[in-house]
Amino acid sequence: MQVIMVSVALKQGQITPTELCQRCLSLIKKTKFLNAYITVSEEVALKQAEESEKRYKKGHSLGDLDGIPIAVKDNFSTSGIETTCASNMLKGYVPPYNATVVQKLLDQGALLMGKTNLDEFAMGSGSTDGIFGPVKNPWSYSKQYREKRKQNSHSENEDSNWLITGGSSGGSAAAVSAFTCFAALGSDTGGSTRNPAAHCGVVGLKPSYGLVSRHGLIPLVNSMDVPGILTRCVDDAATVLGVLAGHDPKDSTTIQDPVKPFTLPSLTDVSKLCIGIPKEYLTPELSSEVQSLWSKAANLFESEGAKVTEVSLPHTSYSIVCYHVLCTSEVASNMARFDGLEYGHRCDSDVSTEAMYAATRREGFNDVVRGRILSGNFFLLKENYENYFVKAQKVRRLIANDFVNVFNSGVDVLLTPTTLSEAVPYTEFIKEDNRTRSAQDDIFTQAVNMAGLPAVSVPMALSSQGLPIGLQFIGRAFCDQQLLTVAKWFEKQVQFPVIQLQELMDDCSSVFENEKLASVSLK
């Protein structure tokens, strides 16, 4: 059910913010085993719901998000609520301020249900590497997947066969997918919002770099990080983007121009559109099912009159390596602030300041984070700087120019896969190390971050296993509204099925007195 429709139900008094909040809290408890949340802010949410209720009674709602439950990835600062980045380094750290995006949501009356799980410091593509343990994909427990598993005569040992959510914003994707909130914030540095969205059957939007403030998002790669939005439909992503977008004096990289609301028109005619299909994205590792859905989607646009054309992004093959150099270099620089002095973890050693620094960082960071810091510091060494960091900056420019050239040739939107395949079982996923996995999994997503473009993953269909597969649309810089309009048209055409989590949901609908709303609320 769309946020706008819930908002109407709230205005008409069919349901109250407190009832909505209680229902989501009850689902959070029921789905605790998914490990989607690190912190559940029950008291905060209920207090916010109470305030929202007072406003609705007076007829003074703050906007479409007033009384709407949302969740926030645990690398966004939340005033008075622990913010850990799923790392020992920040366990117990309670920020004194809100990230700008969090503040904007609260100013609109949204209810903060809690902070969601991630890979430590958002470094990973599985949401398996944080100190609070891996996130489980709600689709592992869906009727669709279970029925397919029975047909394929797998043993009914579900517990060992649960699927990963993708990452690093896996907690946010799982939280939205399992109906515990209506929208969630993720972050996206190389695909961290779009990848889990594809695996969890939700919409994952990475806005244009500079459209949404990064202030209060604990930085990974300053030149690529963007707050991401996860929702169950494209319209909801547009609603949230409308609230978040705009200049922030606390983030000098945000655009100066005033931003118009992102209400999406319903596109009826796509015949004036030109959709580009990058030929370099047809890689040998791409699963045949994703490839066939990608072709189907292209045919869908073509059959409705759009012009579909093959395009070239010639520097694609260099982008993973280029991304690795730039990403680790910026990580090394950003992680220097965690020294045990001002906030976060501090070791007990008092031999010397140097020993204290070393022990603090050894205890505070996991292997993945330490590995990226080491790589980055290597690339930034005086004797390596020109050969690695500076060269990677130049290649990044070439990659960004590839996109500029394609869009200048008349293409409106690019259509690509989001991930190589559907979600895999955890036991399968951890056979490869984090670095190998991230390099493989970011293949279709990270070039967009280097170019600063908007991109959105939209769920298209279920695989033969009964698992979601998403496709990615990439737009021109700051043409986020056009991008979302095309994505909305596509979403309407494909009619992606609703996840069936009946066993989990059955006793939740009783929260509603109004039967009609109960049946709609889980859609």
Contents of the next structure:
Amino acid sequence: MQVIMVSVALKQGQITPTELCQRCLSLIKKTKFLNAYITVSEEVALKQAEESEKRYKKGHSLGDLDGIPIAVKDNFSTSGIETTCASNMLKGYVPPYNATVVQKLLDQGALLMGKTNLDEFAMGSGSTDGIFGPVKNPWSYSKQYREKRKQNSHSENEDSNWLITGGSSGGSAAAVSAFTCFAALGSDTGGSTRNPAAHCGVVGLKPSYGLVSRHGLIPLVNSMDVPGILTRCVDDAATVLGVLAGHDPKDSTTIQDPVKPFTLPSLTDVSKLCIGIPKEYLTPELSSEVQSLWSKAANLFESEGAKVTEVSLPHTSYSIVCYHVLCTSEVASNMARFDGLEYGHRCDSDVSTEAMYAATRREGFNDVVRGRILSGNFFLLKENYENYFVKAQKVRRLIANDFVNVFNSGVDVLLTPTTLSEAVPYTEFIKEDNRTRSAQDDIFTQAVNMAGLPAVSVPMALSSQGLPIGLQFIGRAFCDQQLLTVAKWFEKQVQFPVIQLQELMDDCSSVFENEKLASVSLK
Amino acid sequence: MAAPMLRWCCSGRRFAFARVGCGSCHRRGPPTGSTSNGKRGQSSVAQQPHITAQKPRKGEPEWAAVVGLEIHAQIASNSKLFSGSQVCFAAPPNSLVSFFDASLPGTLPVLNRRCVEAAVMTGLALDCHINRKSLFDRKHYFYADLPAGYQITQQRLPIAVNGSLAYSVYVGRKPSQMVTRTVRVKQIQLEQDSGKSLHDDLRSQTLIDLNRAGIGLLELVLEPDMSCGEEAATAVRELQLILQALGTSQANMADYEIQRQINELENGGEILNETRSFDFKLGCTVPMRDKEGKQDYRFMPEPNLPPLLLYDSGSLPSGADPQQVINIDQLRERLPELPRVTRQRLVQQYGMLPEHSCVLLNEVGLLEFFQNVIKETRAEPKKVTSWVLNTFLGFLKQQNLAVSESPVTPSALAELLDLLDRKAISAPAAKQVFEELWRNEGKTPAQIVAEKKLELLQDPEALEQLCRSTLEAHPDVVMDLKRGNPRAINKLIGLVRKATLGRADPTAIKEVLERQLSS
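Next, report the structure of the form predicted together with the partner chain; the form predicted alone has already been given.
Entire complex below, previous chain first.
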């Protein structure tokens, strides 16, 4: 159900915000084993619901999001609510302020259900590398997937073969996918919103860099980070973007021009559209299923009268290595503040300040974070700066120019896969290390961050295994609305199936037993 | 308006030594200028000092110092460079710390417009080229009073470059032998100050005060064009005056630091590359921290701040929000009179000597005092200059007071000089009145004159009478005078003055005495 329609139902009193909130809270409890949430802010949410209810009773709600349950990735600062980045470093850290995007949602009356799980400091593509453990993909428990597995006689040991969500915003994607909230904030630095959206069968929007404030988002790569939006349909993403977009005096990189809230038009005619298909995205690693869906999507546009044309983004193949240098360099810099002095973890050693720093950072960061800090500092050394950082910046410019050239040639929107394949089982995923995985999984999404463009992953269809596959649309900078309009048209054409979790919701005792979550009361 | 510069944070400097003679250059030991690392927050732009070999003149030392300076001047803005925290001296520890200053994750820098204006104005005052586009960089090092683990500075492209600073130095013994020298200003950059570490050795702990963390600094890099500590001190003093004219307050640290280095050099000591900070209690600079060998600051562009763009009236984008853009031309129009121009004006307007104009400017508040006296008195400017520079300043110096602490107001001095000007009192009486005024008992000069009966004897007949009776009463002195002792007349004048209770003008007395003696 769309947010707008829920909003109407709330206005008409068919359901109250408190009822809605309680329903989501109960779903959060039922799906606790997904590990989508790090913190469930039940009391806060119920209090907010109460306030919202009062407003609805008086007949003046704050907007479309008033009374709507939302979730926020645990790398956004939330006042009075623990914000961990899934790291020992920030375990127990309660920020004194709200990120601008969080504040904007709360100002609209949204109900904050909790903080969602991620890879430590958003470094990863599986949502498997945080201190609170991996997030499980709700589709692992869907009727669609289970039936396919039975057909394919994979029935043995079902629950140990659960799938990853992708990441790093896997918690947010799972939370939306499992109906525990209507929208969730993710963050997107190299694909961290779009990747889990594709794996979890939801819409994942990465807005243009500078359209949405980063103030309060604990940074990974400042020059690429963008707050992402995860919803169950394109319209909802547009609704949330309408609330979040615009200048923030606290973030000097946001656009100065005012942004008005908008409603997406329902496109009926795509004949004036030009869709570009970047040939470099046809890589050998791309699964045949995703590839065929991609072609099918291109054909769909063509058959409806759009111009579909092959384009070239020649520097695509350099994107991964370029990203590696820029990302780790900024990580090395951004992580320097975690020294145990002002906030966060501090070790017990008090031999010297230096010893305290070293032990604190050793204990506070996982191997992935430490590895990136180490590489980043290497690239920033005086003797390496020109050869690595400056070169990477130049390549970044070339990659960005690739897009400019394509859009200047008349292309309105690019159509690409979001991921190489559908979600893989956890046991499969962890065979490769984090770095290899991130490099592989971000292949279609990363270049967009380098160029600061808007992109959205829209679920298209289920794979032969019954798992969602998403495709990505990439738009011109600050043409987020146009991008979403095309995405909405596409969404309507493909009619992606709703996840069937009824079985799970009704009978999840076996799951709970496995997870040894006896403390959770069932009904 | 930005009132720039309040505190002189510290001055790194680069000394180099050139062996004078034979055209060959050698640099000595550690105190070279080649490692430019005064402050741990300092630019790593290599600053090769210019070493010039000069022909040795007789009696000159064998080594010639080449002095370059890096000066950190605190911008006196209301809030910090990148956060809204207040800037205030002597506030309770950690009471002026925003989330950004404490480096809470997720916070972002927002550039303070006033600090930018202060930098631009300083750049204009020093004839710098103002870069229409400048960039911010992160400079990394771990230190307890640097919460983010990096300092935001302008390493690659600073806000102003290629300026010059003219200053006057005395050559020879006479104060009138002043020569104008110029030192090139390499660049002016905006950067953040760090917090303060308070080391408690007794408990072996360090306490951190972040009030200062994030306050805007101007780092001014002066090329090594100065040849001695005295030149450097004079240049810095001139810079100080310029910054103060732009809205700066007193800063006395630099002078001390240079004096210390001069002493050290003269004693044959070596100046290590270290940053010293001024300790107000001790009245001297102390090493701030150990320099740890060679440090790689791993500079990186600050990704959260877009390039700083400045405009002039020609390039101003149409329809731009005046709050969002800075117009260099507008700032140029707002520049106050600079010290050099003020001094020229004083020389022209009041006919004073150049060195007098220097003294008037060098003493904080003295120029204003002088101008206020001039405004209210009919006395000649030269007379006013003399009184302000000799009597008034003399009294201040004797008691180690600042102009602002003077017990004598400009109006009182003006009134006193008026009395003198219309010959109501004699010059010695005026001195006496001034001394009374200095005691600050709330009396006006006129009241003091009346009470002490200091007004000049206005009746010529009475003076004639007093002179005559004095001559009659002291025939021995008259005899002495007639025998040819010229000093005897002074004795007579003294006796008459005594008889008039100091109310007669010595010149007038002399006139009458001489007339009576020759008749």
